[in-house]
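Shown next as structure tokens: one chain only, the form predicted alone.
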Amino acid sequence: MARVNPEFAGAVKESKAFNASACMNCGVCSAVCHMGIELLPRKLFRYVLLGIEEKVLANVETIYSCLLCKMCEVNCPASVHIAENVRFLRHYINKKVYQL
């Protein structure tokens, strides 16, 4: 069972750099991804919005596999800023996991 981390959820809300609440889970992002990354951003962004940090940290390799090409972002019908959200997650991981 996944546990909600209130500190993680709070950090996401305070940042204003992460915004995926408009995501409709339509799957266009996964369909157009050149890397074939099925997890990003649909499930991953849900984990973030729900504050389930352990699921996010379990997908560090996937987060860093994203090319930030914005193909998903350009095709997103909800205009979610996917690349910026991935950058936020990378920054968070660098501070939290790698303490950079």
Second form
Amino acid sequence: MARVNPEFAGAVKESKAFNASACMNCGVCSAVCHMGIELLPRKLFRYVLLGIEEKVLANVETIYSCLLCKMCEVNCPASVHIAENVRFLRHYINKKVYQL
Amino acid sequence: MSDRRIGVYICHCGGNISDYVDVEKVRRAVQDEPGVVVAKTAMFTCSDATQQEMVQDIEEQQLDGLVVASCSPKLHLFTFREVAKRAGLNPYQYTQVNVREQCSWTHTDDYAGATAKAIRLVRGGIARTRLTEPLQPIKIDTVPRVLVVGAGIAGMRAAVGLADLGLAVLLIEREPVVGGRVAAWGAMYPHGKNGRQLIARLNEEIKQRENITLFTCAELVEKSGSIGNFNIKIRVGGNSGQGQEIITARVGSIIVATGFDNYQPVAGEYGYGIDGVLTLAEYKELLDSTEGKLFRHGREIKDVVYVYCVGSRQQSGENPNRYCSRYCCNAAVHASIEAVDKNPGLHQYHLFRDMRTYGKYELLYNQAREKGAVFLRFDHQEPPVVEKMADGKLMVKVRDLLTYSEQIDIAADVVVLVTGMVPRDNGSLVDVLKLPLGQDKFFNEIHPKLRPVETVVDGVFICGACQGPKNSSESVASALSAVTQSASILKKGFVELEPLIAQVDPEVCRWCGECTSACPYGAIEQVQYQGRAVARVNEAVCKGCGGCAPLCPAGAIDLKGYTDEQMKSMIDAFLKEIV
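Same protein, different state: after the form predicted alone, show the form predicted in complex with its partner chain.
Starting with the chain above, the whole complex follows.
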């Protein structure tokens, strides 16, 4: 169970760097990811869009294990800037969790 | 044996027929039937070359009967009627025998059986043709005036269209004001025009046209006559019974544009009844009447949840609406964009089963997401639950399929139930017009793609949302289609109808009324003949279904083109070897 938190979603969206609203949940990103990351972009981005912050923070390690190879991004039919989004989330976590 | 001169043509249909039926054997079997003077096979009887050959044969051999054994009459009845006409033969002296669907397609495993059946069917066709008489289409003069029932956007646009084509229009509206649903709306998509203004402009256009007569608070109470010449009675005036007036008029066709009703959720359906749970129509009212941020009961609306498919695509329940209302996804997405434009800080969550934002509306859907609306997909077997919380807010619990069926809780100020369209209660109008309703209780067209505004009652057309969920532009498009259909009948000045109808022999008829009660079209009436009551068939209303003929105890009714004598001779021909 998770409750939506529009403040978290809003804070993320305000950055302009994060954009996942075009994601159609098609799953191409997961099919091409050679790391086989369990937390797929589409799942992660859903958490962000819905503002479920605790789910995002519970997956910090996975978010950092992405290679930013952009394999998913070049194959995304909706042109979501996946790597950019992941980079932004790291930035957010750096500040919020690690106070860097 | 017979003095008729009949030509018989049996089709290979490429191999479609001849692969499973020995067409040459069929030809040999029927060439000596009484009356047959020409019997041929052809690779394609419908081809130009064979048609030309038939015309030549009819002219040279002076044929007075034609039998084509090929495919279903649905496909080529009119093709070969035209062939007959071109050769100077009365088209009703031709018979189509269906040896494709009824022989080669149905008996692919039985060459001999299919061939034997084809022989019998062709013999039957020849027997019927031997007894055909030349018939003439029934010609009826038309009245250049149209009754339009319902002055919503479809009815109003139809009235203007008809008037511009030079036809007089009687436009009647049950409510005291015109405009229907659209008159209540603000900005619409994709043209961006305001519903109220759109209707106001149409109303102006109607006022400017002298040949449109508009009656509000008016209902159609009686209709008689038939295509081209209906007699109608309209009750005008208050519902209280005071100041009521009956107006009679003659019209050539009738266009029904009575629109739809909004689905009304039952108490408890997705929390309907809880304060803050609104239907889309109620929410639209709130939106259209607000400038700037949205407020409800003095509290700012910050979070909105939309629940889609309310009252649509239902699988169970007492009277489930199985259909999709098509317009509601678009309307809800459009409303949510309007809402966020009024209040950019608004949080909006759309809970859907499937998004059907077709065509240009796809852009609207993208726009909504870009403006921050989040879409969550639920399974119809696990619909969202709406509850009231202690702090006065609403709580919506939903399993989001896009987030791997995780349960998501959303706090909301307002829950909008995106309701579909339901048919309007038109009970008395249905009785007056005798229009058939579909399974979903909307008016039924003859064919949704091929004859989309015509009904089984000739001269009565339907358009707009009374025939099924439509948005305003689709309603207007169908209204204009009904205009074209009406005009094509009425501008010509006459209609030609099939002469293959029932006829009563007044000498034999004893008037028992059996035929009248059997007729589904109300085409048989009582008249006086030589001082006694007999039945008479209204030629313009009769469809030639033949329902009355076998019921007549006196045997006074015959169906032209399918007389008792013809039917008996066909049966005898079918059973030739057996009897």
